[in-house]
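Okay, so here's just one chain, in structure tokens, the form predicted alone.
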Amino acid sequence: MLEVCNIAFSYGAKEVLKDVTFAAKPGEIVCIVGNNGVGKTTLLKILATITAPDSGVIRAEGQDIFKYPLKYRRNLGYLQESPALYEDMTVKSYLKYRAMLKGEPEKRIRRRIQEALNTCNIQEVMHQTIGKLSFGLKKRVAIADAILLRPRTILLDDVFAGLDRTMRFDAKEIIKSVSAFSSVVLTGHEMTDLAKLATRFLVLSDGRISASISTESLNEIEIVSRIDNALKGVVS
């Protein structure tokens, strides 16, 4: 489980996150929105260990992400708004070199990239060179990237920028299938396709987590629409 508990970010005398708490459990997608600007990729890349909070503790399975950095990125998979790709690289050489990049034991990398290449759905290109394929194709090994070792925690930055309706659908399933072994945290804009997605909504505004949505009994309609007065102020 992923613990976050009373993180403080300012860059320089900008404060952007003001205690922000919650948890992330197993099998759970948790969506974090709110206005742009607000905060949210800075979140990630806390959570990610890419920047560290002025203050506040996150906790993955009960260890300070901080104090044991190594452990913690070994057991994480991230999607960064923008992924790095190396473009000369073929599908299959691209997620083995990553594998190796991040310790997995050689004897177990080919299963590895076998399961990647099967959740993604991207066997038939995985000896095309990355820089050759379709921009809904990268998201696609970038996304087998971030599972690739079946990491306990996902993190994934606004994962349906810039792909179709058929693009966001096939994401939406991957990230389905995954969650089944990890615990989900994601950004994004797409309402309606994250109300189909996430299990809970978590509002960041003035810094904070104004709002938690469970999407439990409530209908896509009903979570946009709450999600909406939570961004506005309302209480529902």
Contents of the next structure:
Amino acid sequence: MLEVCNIAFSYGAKEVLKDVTFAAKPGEIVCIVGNNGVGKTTLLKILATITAPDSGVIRAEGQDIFKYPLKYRRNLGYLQESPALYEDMTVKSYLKYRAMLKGEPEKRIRRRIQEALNTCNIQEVMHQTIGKLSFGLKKRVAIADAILLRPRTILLDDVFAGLDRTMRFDAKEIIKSVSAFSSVVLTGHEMTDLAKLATRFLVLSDGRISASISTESLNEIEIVSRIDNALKGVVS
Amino acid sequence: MRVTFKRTVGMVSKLYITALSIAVFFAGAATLFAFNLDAAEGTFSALAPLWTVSVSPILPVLAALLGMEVWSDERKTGRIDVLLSSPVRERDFVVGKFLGVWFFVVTSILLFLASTLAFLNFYAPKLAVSISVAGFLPGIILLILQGSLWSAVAIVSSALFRNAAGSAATTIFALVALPRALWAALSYWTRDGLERFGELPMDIHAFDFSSGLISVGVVVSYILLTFVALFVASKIISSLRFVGRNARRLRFSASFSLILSVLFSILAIALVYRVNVNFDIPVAGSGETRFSAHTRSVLEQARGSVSIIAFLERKDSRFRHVSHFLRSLKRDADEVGGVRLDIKYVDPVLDIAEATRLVREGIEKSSFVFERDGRIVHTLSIDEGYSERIISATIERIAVPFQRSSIYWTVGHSEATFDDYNPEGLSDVARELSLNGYDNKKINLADSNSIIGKDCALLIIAGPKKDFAESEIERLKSYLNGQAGNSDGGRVLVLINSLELRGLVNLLSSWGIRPGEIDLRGVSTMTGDDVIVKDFSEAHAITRTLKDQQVILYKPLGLSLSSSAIEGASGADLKRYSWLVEAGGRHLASVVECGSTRSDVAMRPSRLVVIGDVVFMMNNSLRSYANANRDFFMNCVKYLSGRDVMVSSGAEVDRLVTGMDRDTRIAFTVFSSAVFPAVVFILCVFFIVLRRRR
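Okay, that one was the form predicted alone. Can I see the form predicted together with the partner chain too?
Okay, now the whole complex, with that chain kicking things off.
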């Protein structure tokens, strides 16, 4: 379980996050929404321990992730907004490199790679150089990297950006399939797609979580409508 | 760390800049080596230090180009965030990437050594035979240490920049341009120049290590500085996380730990230098001087004790070579058990009391001072150059008792003269003769009052341009025949390069030698007008020890046996003919010994040595020690004057002689510094294209 308590962060004098608090349980898909520049990517970077917060505590399985960062990162899958991969490597060798980097024992690596390739449906391009793949396939490879070792925490930044309809559908299926054993936190702007995927929406505005919308017992239209209202309320 | 290392090797091996950097390294180092080899021809330089000091300045360029993309590309593409979210410490990433770059640097050094040895084996086989690969080991250790530090600095620079080119330019500026420019400026602007500052420390380290002088301080310094650089790089990567309000505090904390580590390193390095533990490893072919049989003979025959004081600043760039030279001389003296040598070093700045004593005696700094029984008996200026021959001749003069004898030089026919210091003069050989105990005197054979004295060990006719008069020829004949008050028979050395001297040519013909023009086409040459002579008679004492050496003659005359010689061979006037050197199938120097009976030839013959050239012993020709001209001349003199025992054993052993003529040298330079790097570049690009397509 991922617990985020009173996180604050600022770029110099500009306060981006003031007091962000939420929790994500295993099996939950938490979607953080908000206007551009509200601090969604910054929040995910903090959750990925790339950047340290000014104040506040983040716990994973009850332990402060900034006190034991290596242990936390071993169980972390992180997808950047724009996938940055090693273009000179083949898909398979890249996933092998990432698995080795995350400390997975060699005897299990082949199986893990095969699972990730199957889940993301990229077996056919596994021997191709990443530089020659389309944007959508690159994104799939990046998702495969994020879910590679069945991490307990998966952070996906703007997961549907740049994907066509089919790819978005596939991505949703992938995320659903891996969310059973992980806490998934994602961001994005494609409300319709996100509404079909997320178990809870957190509306981030003015550095705080202004609304928490559970998708349980709501249909997509209601979810999108409530999020829009929450966002408009902020604007007004 | 292992994963990052493998990834870095894989990444760097697919970059076109890698091909370019290796080719640039090969081209730069090979060019420097070719120039250094050319400049060192005939000097006491050993091959391993030459090679090491050629590689050392180019190494930072190689490290900078190989390491430029290692971090900057991660930052530019945004992959740094993926790395920072991985369960790996920054220092493990940094060390892994450093090892990847270092692997290429070390591989390039070893490949360059292999290519150099292969080229030398092909173009200078005579030199290659004497090369010991083990002799390169200390130099390679130093290069690996330097390569480590430069690679670590390249990693730091790469971590600082998003732009790879900026990273490479900064590294090259910091490691090559800035220190060399500063050093050059300091040397130029200060009064004492290089004498005050010496050479750049990294160049000195390269020379010292490759000469076998291993300093623990230097090793510790390079290792510590490498660690500091890696620590700095890991702190830079860590600081990429410092973007929030806490950034200032975190940056301060990181800077504080950096400053502490740098201070600790400086203290540790200072401590190690203070303790100053050095090892002098006698590595073959790495600057350890090995002396000739002649010098060892002199040391064996000399008696008593001789002190040699090197009055030279320790900062002087020549100090290391001087100390190596003297140490080796003492070792040889101790081995042969003759003279007892005592070696002292007096620094004009540091050893004030002893320096004051020497200055009061009128000794200038940069001198060798020879003392016997507490008295200064001889001084030699280091500035004017020193050599094994000069030092051994000095020891011979002051510690081996012998009677001085005279050499008479004919004058009056526009000969080259021993008191002429111009390039066409013979002052250099006259100095050598004087050092060996000969007095040089002039004689005008046309003047009847000018008499060849009983002290005449030898008469030299040095390249006359005007012919000898009949009366002079008669005097020469009677001297040669032992009828001029010299019952042992005369000894004459004729250096002739003109066929228009009828009288002299006829005299030589009557002794059985006929000079004539030779066709120089097809013979080995350096400039086109000279002849590189490599064929020496192994049967004769003069040339027996010159095997594998080369004598360079300038447009020489050929010498053949005349009809009188052929008749004389079966007549009562017994003459023995021997050729000394030949080129293109023609003899260029010959010896005639003459006596009335066979036993006379052996016991007290008249001796005539004829060489078809005089230019080979002029000051200009003896400037380079790469040839055996000096030895050839001195061997002739000693043979003719009856001092066969002390005949030199050819060019001094520790002189660097490649045996390459002009064409070979050009081919060596072009192939090693242009063609080979180009081939390496093309092969690397081909390999990279294949890897990228795979």
